[in-house]
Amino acid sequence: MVSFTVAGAALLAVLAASSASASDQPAPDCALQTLGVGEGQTLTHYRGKVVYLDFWASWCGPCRMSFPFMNGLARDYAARGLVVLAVNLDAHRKDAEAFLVRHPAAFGVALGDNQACARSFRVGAMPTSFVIDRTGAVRAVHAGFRPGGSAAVRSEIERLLAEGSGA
């Protein structure tokens, strides 16, 4: 399980409050074991694409609500250059696999030991999502999941997709 610190939670709260202008800092380049892709896939592999990176765990109630939302993002925006990637933080892979049976994912899912990646992103809440632009910069951070906030997230993604398309 990720160790949550008061300082990390405070930083995340500040970033989440500023959402759309989160930081424009480069996203850490984590190596992930993504189902269907293989081991050692890093985030730089997705440069040139907009990435919705979500950290989740099977015990997280709001994560159950976020999976249908992420399925919709993948369905609606993949052809325009969006990659949805969910990074699991469960201590036991079997817990994540059982969750995925109940809440199927139509997007990339990273299972395995992802704690170092979560620490590098300073994840302090479940779920936490990062919207990363085509250059690899974090442009928005969303701590928790609220269905009422999905229109704002879609707007952020559409804006970033348009930035790189010449639209």
The other form holds:
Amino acid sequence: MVSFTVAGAALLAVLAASSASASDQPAPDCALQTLGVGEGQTLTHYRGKVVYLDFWASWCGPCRMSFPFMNGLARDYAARGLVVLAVNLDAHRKDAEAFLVRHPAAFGVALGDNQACARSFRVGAMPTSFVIDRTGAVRAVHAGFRPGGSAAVRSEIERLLAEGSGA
Amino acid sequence: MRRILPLVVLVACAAGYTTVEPWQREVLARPDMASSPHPGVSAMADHAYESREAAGGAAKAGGGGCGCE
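Please supply the coordinates for the form predicted in complex with the partner chain, as a counterpart to the form predicted alone shown previously.
Now the complete complex, all chains and molecules, led by this one.
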């Protein structure tokens, strides 16, 4: 009985440790062709800032809903050190460009072939967003987009913005 | 030839397995790729079939063929 409890506690400890390490890992680096910023910009360039990195495509419905949310993030937190980057994964660039005409983005949008980047981040759903802290570690992963969860994401970003902002 | 035939068949079948990444599902995500793209049409067809054939299975009881049940 006691040994079962001990084994259970050990198992829980292992599970807790593994889930914590799943999102406190250094973010993989990607070369991005961000509109307006320039070609070949890498993710490490934003070290020292909090990065909201979103993988999207024009055909994905929840991605469409996430654009107003990301516009709000950029508007409210850019001054405090947040960078919003939306990495496009469309097969045809013109689909992404048509989408951007209908849903204007007030944040960084990276077009081009970003499949290798998505693979290195192990994107498992469309959209998937990664919240990267000032040290370059992935602190949160959000698979999919639910408008109801946006308040929680905002408070999480505020917490990360407060970390080390005085330094 | 007879010895390598099963191997050839196996390789040919294995070629059918491939991984589709989430960002490659553009065509698969289209509404007309759904197993039942027009639910209204499917329901009407089911209704006609079940009432004629009395083959409703678990969904419906068999009728007299009038299509009115």
